[in-house]
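The chain below stands alone and is given in structure tokens; this is the form predicted alone.
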Amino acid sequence: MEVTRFAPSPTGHLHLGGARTALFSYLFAKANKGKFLLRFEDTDRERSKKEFIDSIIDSLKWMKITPDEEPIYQSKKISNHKEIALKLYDQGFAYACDCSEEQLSEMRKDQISKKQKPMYNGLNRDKNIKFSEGMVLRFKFPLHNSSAFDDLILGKINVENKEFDDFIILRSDGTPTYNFSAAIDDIDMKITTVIRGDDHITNTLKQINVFKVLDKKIPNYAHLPMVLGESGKRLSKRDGAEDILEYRHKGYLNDALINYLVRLGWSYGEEEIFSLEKLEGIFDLSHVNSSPSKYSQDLLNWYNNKYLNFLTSDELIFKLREDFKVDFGELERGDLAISLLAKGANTLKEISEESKYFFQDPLMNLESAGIGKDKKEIFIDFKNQLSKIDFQQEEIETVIGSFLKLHNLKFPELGRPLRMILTGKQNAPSISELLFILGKDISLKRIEYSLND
């Protein structure tokens, strides 16, 4: 059986990089009828916080990502940790190390002047010195030949083990250090298959050889190539990189985020939108590419946009009151009105804050409204065409119809000053759908109010 895992580190919040790897970890698990497992690396005691442990949490749940069994918190598996180091010491697949931080300064100014990678050099690896408090154990790297795997992504990595150092694996403190707690924590959460970024693939290299001294099993890796933001440098927060609850707050759908995560980089056949209950079902590494994928705001308004639209009237209706405190339900025509906004928004909150006009009169005079005392007589009689009518949409087009032949009128000249008098912008819906979304009371009196200021 397939199992996976995410494993933040809970020392900020969860971002768009984090969030599309939790995601195709899960959907690989689910795909392959497994276990998706969530573990917190919260062993960094200084910057590691509860408040991002539970919006990390949140932002899952939200995307409906569900972990099969409760979090496993890596600060609580501490002393396991250390007694497997120890034990590797003992065996002589460690070594103790007493170097001083002043001693490892000149090892690194000595190797850049020669232009050297700054790495341990390997002072203590042979010295037999025995470990007491104090002191750091370093893990033997093997020194020849290369260390490698077939990466379900990105296919053979190959590198020389003259490239690594030996690194710490438990610190002078007695805590262990990130690269040899998450290869003991995948062995005791029986992980099958890593999921997560291209930028651990030396962190992978390492794990590896931690598995290869405890003989155990190697799991099988997949590194998802980086998200680029919209300039093609590293995602910032500017381009993307922001919080995922942001999202939610900004109006945007989970729904909607899902299925544009899980397109970064993915793609199956010409399809391009998805459920997550489909994807559960058809999700595989092997259409991953291997190239990195770029973040575009303008696809994800799209997608969201898609998203809203699938909603009906009394779904959008429940979203806006829940999230924004703006009840469409309390006017006479709110899921026409509601339905009308969803056409051109792209978040919930767009239309939160386009639907103002529905709830109060903009009180636009004349000459705001772009009207000039010699049209007056004109909107006059527009307003008592109208008074005249039941208000169904299709006769007031008839009578917008009618009024411009009478008056030899283009639409924008009526049109544009009467968007201004009933919305008080200048960019809103059709005018016979204003009209009659807004009811026949409504409209005459902000005509009213313009034609008598």
Ligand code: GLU
Second form
Amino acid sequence: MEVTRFAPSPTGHLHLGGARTALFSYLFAKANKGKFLLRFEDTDRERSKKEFIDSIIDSLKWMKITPDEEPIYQSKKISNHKEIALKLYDQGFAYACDCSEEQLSEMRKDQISKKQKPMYNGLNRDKNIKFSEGMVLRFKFPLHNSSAFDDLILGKINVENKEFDDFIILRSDGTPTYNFSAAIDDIDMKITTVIRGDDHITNTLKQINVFKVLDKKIPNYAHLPMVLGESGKRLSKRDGAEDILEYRHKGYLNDALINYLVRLGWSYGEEEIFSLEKLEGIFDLSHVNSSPSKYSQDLLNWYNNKYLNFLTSDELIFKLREDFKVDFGELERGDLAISLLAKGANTLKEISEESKYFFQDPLMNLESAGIGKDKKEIFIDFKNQLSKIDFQQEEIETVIGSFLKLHNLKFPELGRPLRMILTGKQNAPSISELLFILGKDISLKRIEYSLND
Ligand code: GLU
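For comparison with the form predicted alone, provide the form predicted together with this ligand.
Whole complex next, starting from this chain.
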């Protein structure tokens, strides 16, 4: 059975790249009828925060990514990992090192001056130093040949071992390092496929050597190419949100974001719309693009607009009430108002902001609506015409049509100022729909107000 995991360090919120990694890992497990696990790599005591653990959990919940077991906290396993590091030392796969800061910095300087790659040069590798607390343990990285694996997305990765140094597995304060703990935890959690960002490729090459000395089966690896910002550079705050929950606050729908994220690097023929349920059946790693993908705010907006319009007006009314405290239920034709606004909106927040004129008279007079005094008579006449009809959409359209003809006006000459009078905005939905949704009383009241200057 496939077992995957998402292993965030709770040193920040879940950002867009992390959310995509979690989603791909989750979907791969589900599509293979396997398990998806969550592990917090919270060993950095200073930078790990409970606040971030909570926010990552909330973010995953919002994205409907549910781990199949309770989360694992790496910090609870520090002593176990230390024990294993000491065992490797006893077996000769690791060695104690007491190099001082000064020695290490001399080493660095010397290498840089010789135009060599700065790395630990193995000074204490063969000295058989007896370990005592306060020393570090270094992994005896193989000196010859190369380390390699077949990446499920990127293909064969092969790097000569001389490119690596004897990395630290146990720090001088007795805590294990990321590369060591991650490998041990992946073994303990019986992870079969590790899916993570391609910034971890070097780590993978280190970690597989830990698997080897422990004589454990090496999992499959899939490294996801980066998500770049719109400029083609690293994704920054300017592109996407630093915290995936910000999208929620801005009025993006989780289903839209899920759909958008999965398409950031994965494709399925020409299809563009995917529900999570569908993805849980069809997602695969062979269709993940091996080159980086680019964040696009426009595409995310396009998806969100689509998903807003997939919702029924009752569902939209509910969401707007819950998340933005706007109650379309109070309006007589609230269901129509909301679906009219959803057509042109990218987010729930936009709907809520656009909706103000349904709840509040915009109080526009002729001047602020851009109507010359000479046109006043025309608007008085229009108001009279409207007051005579039964306020159904077809009748409204007929009245507008004949009114334009009678006064020899083009539609915008009536439409533009009328839209201002009714909504206080230049860009608002179609006039006849607007009149119908506002209803006779409110529409006439607003027109009348504009005439009483
Ligand atoms: N904790 C690492 C990070 O947040 C991920 C490690 C992994 O997936 O192995 O980048």
